[in-house]
Amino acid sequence: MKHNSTLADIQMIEIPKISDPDGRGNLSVVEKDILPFPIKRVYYLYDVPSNSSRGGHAHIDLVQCLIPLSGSFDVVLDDGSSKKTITLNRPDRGLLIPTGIWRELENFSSGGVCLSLVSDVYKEDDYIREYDEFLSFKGA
C-alpha cells in the first residue's frame, strides 16, 4: 500500500444515482467497480453531537470511503504537511481516503449519518492514534 499519500491523492467518488421516474425518491448503489478496493468492513456513525469530533487517526494500510447517508459533516484531512477540510453532504458522493492520511470528522448536522466502507477488517495495529507518531510515520 502507498504510505506517502498526500492530499492530492484524496478523491471524490461519484456513486451512481437512479432517480425514480414517478418521483418516489432516489436509489444509489455501491458495487465492485465503484471503489478501488474490495469492501471488507462496513460501519456507520450517527447521533454524533455537533460539538463532538470522530476520527483523530490515520491508517497504515487501510483505505476508506466515507459517504454522508443523511445530513452533513466536515472531514479535516492532513497529510503531514498540509490540511484541508471537505464538507460531505450528498449521499451520491463518497470521499476516498488513501493510507497515511490523518482524518477528523466534525460539525455533524442534526441527523447526520456517516457510512464508512473500508478495505480491511478492524486491526488495532493499523491505526496511528497519536499525531506525533503520524508525523514520524510521514517522515515530517
Ligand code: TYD
The other form holds:
Amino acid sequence: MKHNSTLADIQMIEIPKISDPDGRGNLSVVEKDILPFPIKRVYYLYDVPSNSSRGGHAHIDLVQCLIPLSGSFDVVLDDGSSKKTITLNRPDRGLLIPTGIWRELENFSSGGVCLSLVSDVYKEDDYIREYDEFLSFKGA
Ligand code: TYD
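Starting from the form predicted alone shown above, please give the structure in the form predicted in complex with the named molecule.
Below, the chain from earlier opens the complete complex, with every other chain and molecule after it.
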C-alpha cells in the first residue's frame, strides 16, 4: 500500500442517485467499481454529541469511504504537512480517505450518521493512534 499519501490523494466520490419520478425520494447505491477497493467491513457512527470528536488516528494499510447518511459533520484531514476540513452533508457523496492520513470527525449535527465502508476487517495493529507516531510514520 502507498504510505506517502497527501491531501491531494483524498477524493470525493459521487454515488449514483436514483430519484423517484413520483416524488418518493432518492435511492443511492454503492456497487461495482464505484469504490477502488472491495468492501470488507461496514460500520457507522451515530448519536455523536456535537461537541465530541471521533477518529483521531491514521491507518497504515486500510482505506475507507465516509458517507454522511443523515445530517452533517466535519472531517479534519492531515497528511503530516497540511490540514484541511471537509464538511460532509450529502448522502450521494463519499469521502475516500487513503492510507496514512490522520482524521478527526467533529461538529456532528443532531441526527448525524457517518457510514464507513472499509477495505479491511478491524485490526488494531493497523491504527496509528498517537500523533507523534503518525508524524514519524510520515517522515515529517
Ligand atoms: P475507535 O476507532 O476509537 O472509534 P473512532 O475512531 O470512530 O472514534 O473505536 C471505538 C471502539 O470500537 C474501540 O474500542 C475499537 C472498537 N471497534 C471495533 O471493535 N470494531 C470496529 O470495526 C471499529 C471501527 C471499532
